[in-house]
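One chain comes next, on its own, written out as structure tokens in the form predicted alone.
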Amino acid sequence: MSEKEKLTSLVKIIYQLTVLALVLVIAFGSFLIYYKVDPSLSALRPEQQQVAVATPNVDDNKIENGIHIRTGLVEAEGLMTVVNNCTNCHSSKLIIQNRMNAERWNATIKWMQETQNLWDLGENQEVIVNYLVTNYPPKKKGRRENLSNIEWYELED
């Protein structure tokens, strides 16, 4: 291998390592922004650092006017069970837009378990379905309402 080829190969490796380092810095920075990490962790002995755990931001579970701010879900019994089990995989907006009855929610959960690797919810499934049926029941769609109180104007030829 010539000196030029060795140098080119070395430059490619350095470039790849730089890109990898940048990706890791961005990922770690995002982690620190999402989680409040206790600054005193750096003063701990190595054996203590292994047991230190970052905790989610307290504001993540803030409720205003009966709405969970981070997700937009209605505050009601079972809210945190839904947040902890459903928003790990998809947006809460998907929950809000899909209004179903208990039978359809249970069928959807079964489908997610069979095809999307959703874990067994155990007793939480009843809590989740009750929350969803109570707070996001099916809506009658039907035909849209007639337009009213509209000032019409004529188009000119």
Contents of the next structure:
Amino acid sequence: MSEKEKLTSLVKIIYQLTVLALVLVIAFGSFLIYYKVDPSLSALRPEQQQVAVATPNVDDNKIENGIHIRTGLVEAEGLMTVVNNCTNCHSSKLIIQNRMNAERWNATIKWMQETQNLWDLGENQEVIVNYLVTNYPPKKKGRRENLSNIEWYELED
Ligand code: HEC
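Next up, the form predicted in complex with ligand HEC. The previous block was the form predicted alone.
Shown next: the complete complex, the earlier chain at its head.
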């Protein structure tokens, strides 16, 4: 090997080492930025993402004394269908206060679908309406019964 060749290979090795060192510095630098330096970036770390996902609250659907605590609705067949479809946009109070028969419930649902973006309930509609008329039937009106057995008297002119 001539002196010149030795020199050339030495330069090559130095060059290669420099490139390797640069790559390592960049890699380590990115690692530091990603994991340590910039908190907004480290927030993207997968293990932290998992923490950010809301864990469903087990007590959310707690039932005490036959009442679904979160909504105040009576526990009965169809309860969760009503909770899942009817308490997203407004309070369940709106449902509890409105006592209707099946026909009027279906009309109210149709009205919400046409004007309030309520989705198609499919087979759930029957379940929901059954739940409502069974557990929240129309209240008897507080009106006295018609009088009967009355002795009317004739007015004289
Ligand atoms: C997409 C949203 C949405 C969903 C879901 C929804 N509603 Fe409504 N609902 C509304 C809006 C908006 C009103 C009008 C509220 C107001 O007047 O303050 C309303 C009004 C009502 C009323 C009062 C009607 C009246 O005549 O005053 C009742 C009762 C009712 N909803 C029951 C239900 C039932 C039962 C369900 C489940 C099938 C349901 N809602 C699901 C949006 C929705």
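Since this is a predicted model, take the numbers as computed values, not measurements. Numbering follows the first chain given and starts at 1. Think of the rigid core as the biggest set of C-alphas that the two forms share within 1.5 Å after superposition.
- Once the core is aligned between these two forms, the alpha carbon position of Y15 differs by 50.6 Å; this is the C-alpha shift at that site.
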